[in-house]
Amino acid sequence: MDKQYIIRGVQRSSFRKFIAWMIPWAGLLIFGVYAIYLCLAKGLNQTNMDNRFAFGVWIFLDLTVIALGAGAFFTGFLLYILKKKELHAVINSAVVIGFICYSGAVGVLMVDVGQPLRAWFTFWHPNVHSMLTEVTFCITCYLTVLAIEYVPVILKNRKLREIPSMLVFEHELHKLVFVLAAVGTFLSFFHQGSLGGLYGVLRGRPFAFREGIAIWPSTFFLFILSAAAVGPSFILLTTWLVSKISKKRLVKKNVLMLLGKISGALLIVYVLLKTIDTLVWINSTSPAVGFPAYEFYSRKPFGTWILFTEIVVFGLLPALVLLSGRMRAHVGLLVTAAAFACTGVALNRFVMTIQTLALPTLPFDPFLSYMPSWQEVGAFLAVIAYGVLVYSLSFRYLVLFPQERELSNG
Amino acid sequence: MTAQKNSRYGMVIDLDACTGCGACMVACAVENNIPPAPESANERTGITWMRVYKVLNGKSFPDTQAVFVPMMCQQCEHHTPCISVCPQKAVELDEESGIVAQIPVRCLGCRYCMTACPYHARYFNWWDPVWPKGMEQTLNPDVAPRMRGVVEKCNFCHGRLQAAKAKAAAEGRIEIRPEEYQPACSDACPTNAIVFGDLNDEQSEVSRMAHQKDSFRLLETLGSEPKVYFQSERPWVHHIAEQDFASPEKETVHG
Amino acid sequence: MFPWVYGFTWDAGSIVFLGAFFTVLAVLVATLMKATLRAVNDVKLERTECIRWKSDFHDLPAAAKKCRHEFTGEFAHRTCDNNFDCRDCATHAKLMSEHPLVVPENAEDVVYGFTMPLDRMYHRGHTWVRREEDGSFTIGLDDFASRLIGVPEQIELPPAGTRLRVNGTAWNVKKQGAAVRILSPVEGEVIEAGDPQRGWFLRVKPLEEKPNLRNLLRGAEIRPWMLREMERFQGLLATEGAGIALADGGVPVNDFSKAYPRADWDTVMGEMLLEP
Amino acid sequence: MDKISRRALLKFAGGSVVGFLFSPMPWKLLDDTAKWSQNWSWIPKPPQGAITIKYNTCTLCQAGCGVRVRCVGDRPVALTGVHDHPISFGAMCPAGIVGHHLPYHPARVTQPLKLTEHAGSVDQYPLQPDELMNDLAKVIGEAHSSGTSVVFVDGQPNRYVSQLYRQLIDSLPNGIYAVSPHGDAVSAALQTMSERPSGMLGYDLEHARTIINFRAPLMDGWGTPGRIGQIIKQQKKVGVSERLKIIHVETRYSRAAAMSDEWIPVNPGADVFFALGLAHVIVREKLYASAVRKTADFDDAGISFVKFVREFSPDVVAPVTGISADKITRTTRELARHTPAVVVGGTMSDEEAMVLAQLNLLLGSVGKTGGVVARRSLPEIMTDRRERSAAKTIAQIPDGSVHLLIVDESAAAAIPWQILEKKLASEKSVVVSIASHLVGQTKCANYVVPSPTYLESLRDVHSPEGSVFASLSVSSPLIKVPAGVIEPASFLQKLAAAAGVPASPSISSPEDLLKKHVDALYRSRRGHVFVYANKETVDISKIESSEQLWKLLVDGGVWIDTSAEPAQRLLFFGHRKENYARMKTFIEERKQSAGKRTGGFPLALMPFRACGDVGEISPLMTKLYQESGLRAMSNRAMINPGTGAMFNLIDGAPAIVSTQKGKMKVDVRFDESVMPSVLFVSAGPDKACFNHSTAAKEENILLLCECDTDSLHCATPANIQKA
């Protein structure tokens, strides 16, 4: 019944089936929105965060989705600036994923702050020395960029492009999309870095504190690199996932392999630098401020295994798989490696946010634990449900994978 | 008018004299209009600008010993961890007094400063400030209550400094007399364990005590130059404060 | 943020940071403004149809974008890079001068049972153009398109006086819920609307005395083109699961969609009539 | 008219949005968000007004700290200590600092209430004062006919106003005035040991070199907070070798133990054996003061202290107390070497207190500088002999004899409910609580008579616990009493009237009573007055009239005696022959009970509470109890981590404590300082004491304990399991 809105030449499930798919996600979204409402109306006492665990699962979510959403900027950069034409096959999907990740993150941040009505204070009285200022500015700007990039994708909808003004606007905007890609790259570079800097500058948290170059701690660069590394992996993963769920061939295998290769190449550099950084931190930075690093790993459950898992299992291992042409050619391995890479970065963000806060600083501090409340989990799920809904709608009514039509028509 | 010499207000807390009675904590709450806790608040969500921790020596019965450690904002002077992180200049280091000031009306409630503070001296208003009916009659007229969703912390009873300065100005004096400005906690301490004053003033007791052999600061190695000093004659207290991780003792805390 | 806002300082950090921010902001605004102004200009200059075709052409699958010279065997593989507008295509001009088209002897050609009269020129979107004696052009659907569309539920013909552009929309057709636009083969002004009974749909007065018709297929090109089109058609039907095969030599049915209702005619019509 | 097309509508909407953005409106709205979020209507605005300073004396406990009251308009907004105050030295306890919140406490009672309890919650029915009086008169009538008594329990009997209460109660048929255990048991024991009746005794801690303290909360509410603070401060100024040494004897590592130089963790209930062990060593090694030998019953043929302590050699008491024989011997020698040494005790039974008093006598600290000193009594104006005789303690009231029990607030807070309950004659007996707040055990009463709270009434405060010199100060009302609140004296007067007793008290009101006493004091020409406002000390001879003295006291001043009473001769067992036998029996009983474990209850449960942990406290005390772990609320249990692990408990998780009397849910905290196999549970304030729902009946660990009047130090066999 919505056939005239669906792009020609591709097969989509029946409207009934589509609704059946959307309803549970919409339900989840409604639940999450209720949780968010509670947090906004009654205050953050609805969460299990506290004065000691001032950041919780939301910040972890923000950092992770923004890292994963880096696929948008990095694919755009590769396609429009470095002219990797193959990536045209996934750029639209990347933009939508980026938009979802960033808007979700900004949405959750708005709930996370105690006084959302004052969000604009950061713009009005910016403290330019704060990493969070940089993050706030860059994320809002980049979300705007993503929204602008999303516009042509939406305007390509079959019904919308029948309207002449939409058609020409899309056409003209699309011609300038390289500017947006360049701006997006610039902004992403800084805010991905600043998100890392967010923790790296915490002098009072020796577990997170890092030395660096000029005003930027090493985590600044590591975050950029890790985000750039897993961005393509996440695009690969989502493309594969969407392909499995919709039972369609969406892109040619060479595109997935290219994404994997790029991811692998960056990941190996990241793993190398992360290892160096960790060694420097263990042997120099941390002891210099009076905290021997082994002390951090003496607290259950965060032993050294977490370091090993992050760097080797979810870092080095997927990097090697992605770099090997033979293994990359095997879709199962390719996808698993991409999933590992994404998990690795999520774990890194978890370590930076949650473990940092769990560890004591004062000599008589206890090790702290924190378990999110259902309201926090609800808001978290709302972002996921929102993402699935937006992506599902986009996938059904917009052209996310230009190659799909060709592939489905043999 | 001659240029006023900048002060560096600080404290020396004699841990051997602190009985852990908590008078400083309630005096602070009264002075700064900190509301009583709502029913579901706990040790990690309450607001105690001043908090007395009971720290054990880590030995088990019967060798256990305890020290009470009053903790508040340590007023870091160098690389103040909370100032540089605030995205909107809601935290400032007052040049004239050396006090790290939190401006609640400009605070967004992002709590980044709380994660930055190694002393856990910053508190978030998880609830709306509510006093039992009628009790708002007892609020201190010099301090505005804060709203839900903002961060607050000890400011060495900045309101009292302002009042003292206003009084001095009214009397035609440029500088205030040391006894005119005491924060509520040092004022309330029954054993005078909290000594407050200007560290820049070499005549002051606080600067004399700060330079004594058994004075130390917590987390000195972080290099944030806090202006709150502690004193104890007990070696184990120093041992814990210096965070000698090589020691087999594991400390526990109640507070 | 601004020098007049409380708390602003003129330090290097602020200048660099806010400078970068305002630059980004300016670039974004400029980009949006530029796109908007250009779009307004496009609408004003009536470039909409042109843009629509460009955009459509861009989205067409490679199989639908074969150069006409591939049909004639001059290239093994060539995808058109000029939006099927051979009027200003240098390659086309060069090839045409090298190998002028052979004038066919027969009056019509029959390909897979589709009658293609050779007294007229064909557009890649399955329309034909015939020069009438009065100098006007009549535009109609070729046999394939007629059978593809069959009896449409609705035909929206442009009123007299409408300006048509090459590869722009000539008219719109609705059939079984699928809406399809028919591409105009020529440039001109509509002077009369026809209907299927009259054999043509539009009569158009060209804008120039001698309009450039090099974009249209003619003569010996028709057969190889139609053969390729049939290949495409069959391929489409196969993937659509209709399971129909075009019998050699047999006369096709008059209305495909009626005959094979299971096929996704929206996709098929869109693909065949060059509207992705 | 044309039909509005969708296109036009869209254009209109789009245009509106763009137009709105370019108008000043959004910026204005944005700007306003800053104002809104700073000035929400529900954020209270501190009332402004002229700031004045008044002076007063704290009446929340017996300490009588001087208070400087900062007022805005007429309302007190901050209470701080009065510097240079001779008793409180400018210090205040946390409860005193926030005392001005009490009038606004959510649990405040401002009209008579009838309480009924069902399903764990307490229903309140407001009454008119007349209804209340009629109900109570009926009860008194019935009590009279059945011969059972009407008992009034006074929690703070050493105030002058208590005399008024006593006079009124005594006038009722079968009326008995009783007092709750209060004050210093050791001092009371010393009184019974003296030859002639004497006033209470104080401790000259300032001049002592050794203090051995049996669980008195020395740094936690004993005496005045300022006095101890002063001693600690002075000690820091002298060389380590000359310093006062404080030895603390208590099972729990209390705050006082933490602040002492040495903690002696005796087994639950074994303090008395440790004391006897000390006495044994002193006698055996002849470390006692030489004068002691001259005491009649030191080593008499009949009653002999030497014989009494003979069996308690360190080797004998070591296993009972958990303290090694060597340690006992060394401690004793240290005590004897570093004299003056003084023995101080907390709330305890009379017999235990007597042992500590005997220790004082042995060490020769009675009547000596740096020892135990008798303070002079204040002049009395009640000439009636009966009124001057000792009031009955609650323990002396026979069980099952009381028909109408009237408890005042502090008595209700101090005495465990099951002790009071035992005294009631029948199910129909009525309990009336005179209280300002509906918290704690007040909820167990049948009727509540609303009384004025701190800063609302005229009250007198006498010499704080342990003070060497007698003192008197008066607290004058600063806050208007809410309508409906009844002054206890006036309630008792009305009660007497309702019971048909002709009103004939010679004193009509507390003010009248206090003025008469102040007049007597003035005429005694003793002591001097410290005036808070100007921090001057005025000798009584410089005061022109008793009215002026009254004014000085009411406006903020304290009268202090300038000398103590001369030393008296004491006997180890006093003059009452039965004391010796009583002590013997007590010791035998203790021997039997010490270390006794009942099957299924492997732990020793000991309740604990600190000063200020009972009764109404300001909601702001959540800072200490709820928002930090500095003090323990009523459901906090402390256990040794090893013991906790044995019982599969988790630190910070809830658990169920059970004794033979019932069960209670507690919140477990592991604490290294806790003696293994001992479970400490706070008998501190309930959540309801702060600001939360007042309907629920409060659970208190004391209800699970086997207790006498000294409920806090009896170990009850108990069990604990994960909730």
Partner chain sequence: MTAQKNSRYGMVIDLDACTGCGACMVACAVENNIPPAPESANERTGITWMRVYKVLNGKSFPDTQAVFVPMMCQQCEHHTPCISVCPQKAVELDEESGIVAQIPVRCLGCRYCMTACPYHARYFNWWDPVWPKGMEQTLNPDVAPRMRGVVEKCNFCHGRLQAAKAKAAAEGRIEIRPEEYQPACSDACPTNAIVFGDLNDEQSEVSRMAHQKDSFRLLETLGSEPKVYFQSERPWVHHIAEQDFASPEKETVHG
Contents of the next structure:
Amino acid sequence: MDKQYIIRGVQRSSFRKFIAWMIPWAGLLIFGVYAIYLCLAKGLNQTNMDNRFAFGVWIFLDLTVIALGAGAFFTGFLLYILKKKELHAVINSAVVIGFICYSGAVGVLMVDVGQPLRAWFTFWHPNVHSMLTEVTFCITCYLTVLAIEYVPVILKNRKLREIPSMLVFEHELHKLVFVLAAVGTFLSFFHQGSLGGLYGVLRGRPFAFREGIAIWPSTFFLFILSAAAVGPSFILLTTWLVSKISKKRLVKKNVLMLLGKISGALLIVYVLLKTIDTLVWINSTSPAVGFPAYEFYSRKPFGTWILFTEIVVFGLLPALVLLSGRMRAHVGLLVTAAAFACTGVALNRFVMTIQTLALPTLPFDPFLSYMPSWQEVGAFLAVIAYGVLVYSLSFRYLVLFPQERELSNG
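Could I see the form predicted on its own next, after the form predicted together with the partner chain?
The text that comes after this line covers the one chain and nothing more.
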């Protein structure tokens, strides 16, 4: 019965093996939902956050997931606006990944708010002077766009295509892809930037504060560029990982190499601008507010090694590998460089979120240490489990990689 729903011309594991794969992830999801229930039922005292350390692991991981989810908007932009036709091979997978990342992030944010029943206040009583208001509106609208883009992928299911009305509906939705790609790019660019701009305007946090470029701090542009740079790397990485797990060729090698090349080109620009921004901050911005930059790296967990690791090891190094045609041709180096790039953006979000709040800003302030509670970890594990479950179902029953049938038959 299960085979009737699998796309013709592709091979999938037996239903028994598929269920065996899904059960542990379902168990992890149940555990995470229980952690979420405790946070909602008993309050945020279940976490290790407080009034001074309000941005914990949830915000750090949310920012990371949203940055990695940028592969959806940027792949759509490259395919439909810049006409990079080779990316048609991964666009469906990118849409599913983007939908998972954004819906998961929104879910955790509702827990982080502490009173999800009042989440609508953000829309009905917006603080027009807050960057988070713009972020809320853009993320919500972009999640709606991703949901609309996901529908045609679902309608490609073998059984649904047998229903004439569904076939017509899918055809009509395809006419909107160019509009959706443009709207998605606009919304994603602005909310990525505002997430970074939020830290850049924190005058009370000299470690994160940056001077403005026009009306935006430099972090506004760095967040946009870093997300656009690692988005293709994350699509590359997930495509390779799914291929290894399923033991099937899903895309041609040139598609992975193109994703790597695009990511490398954007990453080298990001590293250059990030380096300039850091040098300006060290020599001008930080001293101007009374803090020599070296003081921010005098604490044990946050030495200068973390800055070197972020910019050089997980920035410059993968960028150079991805820009080299000879190195990109080696799949092992290609995937490793993509993994390094994704780790780099995660480290950047960690530094901006955790390190920024941990460092004292007044002489009598203590250094703040923070470890997430198991409820915080469990809540985010629920997002990971949810993502694996949704992607696994999509991979089994939908057309995520149009080239798979051609490659398997060839």
